[in-house]
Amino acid sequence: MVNKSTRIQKLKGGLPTEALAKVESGDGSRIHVLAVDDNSVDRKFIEKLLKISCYKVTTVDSASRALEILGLIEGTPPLAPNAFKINLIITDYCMPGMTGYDLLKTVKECSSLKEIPVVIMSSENVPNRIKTCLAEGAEEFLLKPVQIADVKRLEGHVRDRKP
């Protein structure tokens, strides 16, 4: 019989057995993550590689789906408050509509949220985009296919903001 351990090395290749230790928000529970993303296989490998870190996962397509959840869009209460306690956003930069960096100018702006550390991801290494980016506040700009090596250092971001 296979277990979960040895399933999700096969997944990855041999993940490092630390990146298979339960990642923890200060409070004990697992790290959640808000991933954005408007295209459905990228925005379905951020999630495979985050749950395979053991972060928990909520995903969305747009960046207004994001605003919703996070409580943002005027007169919506957020979707199930304390379920969603999001410990970090990823988002993609490029989405029709609102853009990654305007979903990051809007929770920066927020001051119920500007705590909320945010990366932007994208697959256009644009050196003014990823500065204006890092100068508004993003924690990180990774460029697509993300790795699992830059999932790795998502649990930095989350527990530099700890007291």
Given for the second form:
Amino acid sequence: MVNKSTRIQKLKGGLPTEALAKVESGDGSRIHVLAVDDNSVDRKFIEKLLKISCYKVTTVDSASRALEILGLIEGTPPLAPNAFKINLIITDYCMPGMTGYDLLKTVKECSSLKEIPVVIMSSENVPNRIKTCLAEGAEEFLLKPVQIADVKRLEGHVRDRKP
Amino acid sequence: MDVIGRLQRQRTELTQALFKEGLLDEQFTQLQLLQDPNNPDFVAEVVSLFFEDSEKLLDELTRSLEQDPVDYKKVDAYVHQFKGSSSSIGAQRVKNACVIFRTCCEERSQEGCRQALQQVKHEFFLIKSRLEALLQLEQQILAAGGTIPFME
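Requested next: the structure of the form predicted together with the partner chain (the form predicted on its own having been shown above).
Below is the entire complex, every chain and molecule, led by the chain shown above.
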């Protein structure tokens, strides 16, 4: 059985996956969530909330790293789209460079990834922002600090998609 | 038993004071509830991360306000980060000080920002020393063989 982490290491010319993101190993039965947040405290917090809710978790600190994990960024030998089998993306809205909204748009515009549910988090309650994200295809818009009940509910977005 | 009892009483008093004085809010309780035997240092880890990040942010903020002219967008971005992480750990007064700071950024008030930064620093170092004392007490309780109750 090919160990996915090893295969990716070779493709990336030896760059360990840990340098891209914190990827949790494990079986394929749990829902795999990709959490994107540039704030390290928030990242640790959301990771804990997700783990306690029994999701498999990968955390990254930027939208561009998220796109690398999803296999969308070109240049380096590409990962197959969604090689890590991400079932749900939860992303902060306000991030330097590429925002969570940009990430949402990019995922929804990609035929092989658009089915992945995307949830946006923000510390700011801006009605226009919320409307725009939902219109672009976000499942939900969560206000920070995110609560454990919000995280437990995320599962519903994934189950809705199962054939 | 006596030692543990005394330490636990101190811990309860310290924690209650932190909430009563508004230094901490309900979000800190949420953090404590996430701690479990598999990850008994979770709160300490998050709090340490908060201290580290915050001190870097304070340095950046100080530097940014010394520039001429001040880049208020950049300053606001740093304050936004600070507000975010303080909110996530329940450091209520730091968060509130950040909210005021952001208003000064919007008004492009250099003097306002300077004062707001002082206030944020004051609140940060205050919560830092109180949380360090709390975490130390908890370590002592555990080392003495006691357990840590959670706030109701």
